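So this first bit is one chain, no partners, the form predicted alone, shown in structure tokens.
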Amino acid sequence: MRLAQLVLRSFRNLVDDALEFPPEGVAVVGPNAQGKSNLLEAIYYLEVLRSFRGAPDRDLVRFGGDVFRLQGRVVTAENDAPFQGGRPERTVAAAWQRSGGRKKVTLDDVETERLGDGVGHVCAVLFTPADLALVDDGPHVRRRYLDIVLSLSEPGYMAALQRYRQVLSQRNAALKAGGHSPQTHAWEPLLVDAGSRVTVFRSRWIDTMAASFSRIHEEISGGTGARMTLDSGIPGLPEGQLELEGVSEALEVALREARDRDVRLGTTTVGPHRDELLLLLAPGEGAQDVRRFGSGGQRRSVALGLRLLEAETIRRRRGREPLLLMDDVFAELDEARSMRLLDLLHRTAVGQVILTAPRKAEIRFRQEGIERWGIRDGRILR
């Protein structure tokens, strides 16, 4: 996968235009509070539809502006699959207006009906030095990075998390009204259906991926082990392989024994929405969680293995190799990291790449494999 082009229009502080990119990729530098950031996050916001920031979409109208529109078009490498239908290539376009709120999505000039259906068409990873919070923020930023992996290659696994967060709300609400009514009670059926597909999911990813995760780790680090395992939310999981039938059962029995728990407190307190993805160095039984005992250096090289292992996910799963989009990767790394860093993506990173740098000398990755650009208030110069 490459992206071809991108048009901007009212996007942050990014003078409107409609870039062609090179098939290798591209090296914009620049320094900071240029925009460089925001060229990476208008690209892939066409692959999520929403800002890695965090940020709301009012926030990205350019100051004064009504709307912002974002359209990209993307094209399949000679040996991969094409698109549906047989077409080499395809345009992606998301559009955002202040007035009314309305966010639209188009395929191939095609409105979609769900925002859902426009999720992971641009086939895009992305790296940034706040990728650390991966590992040093709560489990919600870990359970972000499931479903977003998941979500980007799993089908039915959108569909699955989008109807167990709206059953978890109605009981939620159910239990802060009424506590031990009948109405909170009929949500469990359909809390119990759409949560046990999203573990399965969540748990066979992990099985699936733990030997790559390690691997990886191993060879940013230098050597040390780690791990990742799935800390379920339902207590009382079976042992070993994960099958439907037995995830309901447990999850059934233990919303049953959590209800007079959750009368009290209000809220649903077991499920899916409770898990943890713990983050382990030195696998076996002296296993220690990197977040409360990594160094930085150890915390960044799993951060790292976590972005790497999303692009193996994509290689895997949707048989395309990813579109990588790297923000000043190597400046938080230290010598050896990044050397080791670099080799590692001089084997496996085959595909197009489009990096940033505050300066010629930090580039990298592919020093002499991509063109340069410029950037300055936000003017893209070729």
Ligand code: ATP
Second form
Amino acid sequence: MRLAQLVLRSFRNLVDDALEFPPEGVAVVGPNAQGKSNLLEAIYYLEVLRSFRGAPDRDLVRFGGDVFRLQGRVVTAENDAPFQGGRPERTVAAAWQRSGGRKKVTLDDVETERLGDGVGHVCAVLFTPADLALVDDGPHVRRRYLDIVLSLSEPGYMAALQRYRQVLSQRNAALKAGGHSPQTHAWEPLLVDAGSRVTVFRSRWIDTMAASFSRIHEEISGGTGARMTLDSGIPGLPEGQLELEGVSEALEVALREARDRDVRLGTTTVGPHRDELLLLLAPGEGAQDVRRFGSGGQRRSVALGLRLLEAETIRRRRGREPLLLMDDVFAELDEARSMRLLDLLHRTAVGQVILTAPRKAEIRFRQEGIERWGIRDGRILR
Ligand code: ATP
Ligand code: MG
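Let's compare: the form predicted alone is above, so bring in the form predicted in complex with ligand ATP.
Every component of the complex follows; first up is the chain already shown.
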């Protein structure tokens, strides 16, 4: 997929504009605080309909403004699988208004029924220095990573997850209000149904992609393998590849056995909302949790590996070459890792790339092949 055009209105410090992107991409170069990350934030907003920095929508409206609007025209690239329905291009737009606080998303000018229908149409993967948090922060960031990757690649995942969250909050409310009441237990079958689906989706993706993850990491790090596994929030799961039936049974039993504790604590203590995606270095004997034992560079390589894996998932599951958005990614890698990453990108990333750097010397990828734009005070200089 590639982004052909982006129309900006009152987004952050970016000057209103209609940007036409070359098919191979562009490097945006400018000093600090000019709007480089804001530009990538705008593009990625159209993919996931929220800020990658976790900013609330109201922060995205230009200071003093009332509404921001973003519109992207995405085009299927030559090497992409054809769109379902054979649509060669699509316009995605999102707008948010401070007064009323409403988000409106349209696909080809028709408002989507649910926000979820507007997600995933750009096929973008974003790399930022903040990705280090994927390794460093608590389990919730890795669950969110799984949720985004799976929502964008597995039909049915988002619906199962939303249902799970809904029922979970209802069971938790009942636990707080009524303790061991029939109402509390009445939520369990629904929780089992949605929760086991979420677990099976997650574990299948991890099983399918684990070898790629290890290979990618080996390439960036220059030889060290890495492994990812699901440390499930459901105790007593069967060994081996997980099937819906086995997971449902385990979750049903786990919920029943946790009832006393859950009532005491007023919250549900078992289930996929307690999952952890474990990231291990040097798999085999003596494998280490990278979060606890990895060096800065190792943790950064693993985080990069997760983003490259996200790109690989889009290629495999959706038959599209992802649009890569890279926010100053080479800044904190040592020379050897930078070179190996470059090498990997040269071989695998054949689609459009939009990257930013504070200095032109730091445009490492595609120095020759792409246009260079400047940016000053939110104005893109072509
Ligand atoms: P760096 O190289 O330091 O990462 P950058 O070019 O990526 O810089 P951005 O993060 O894009 O910079 O931010 C540029 C500026 O946008 C900041 O100085 C900030 O004050 C401004 N800004 C952020 N939100 C808004 C907003 N809602 N309205 C207007 N300006 C904003
Ligand atoms: Mg920035």
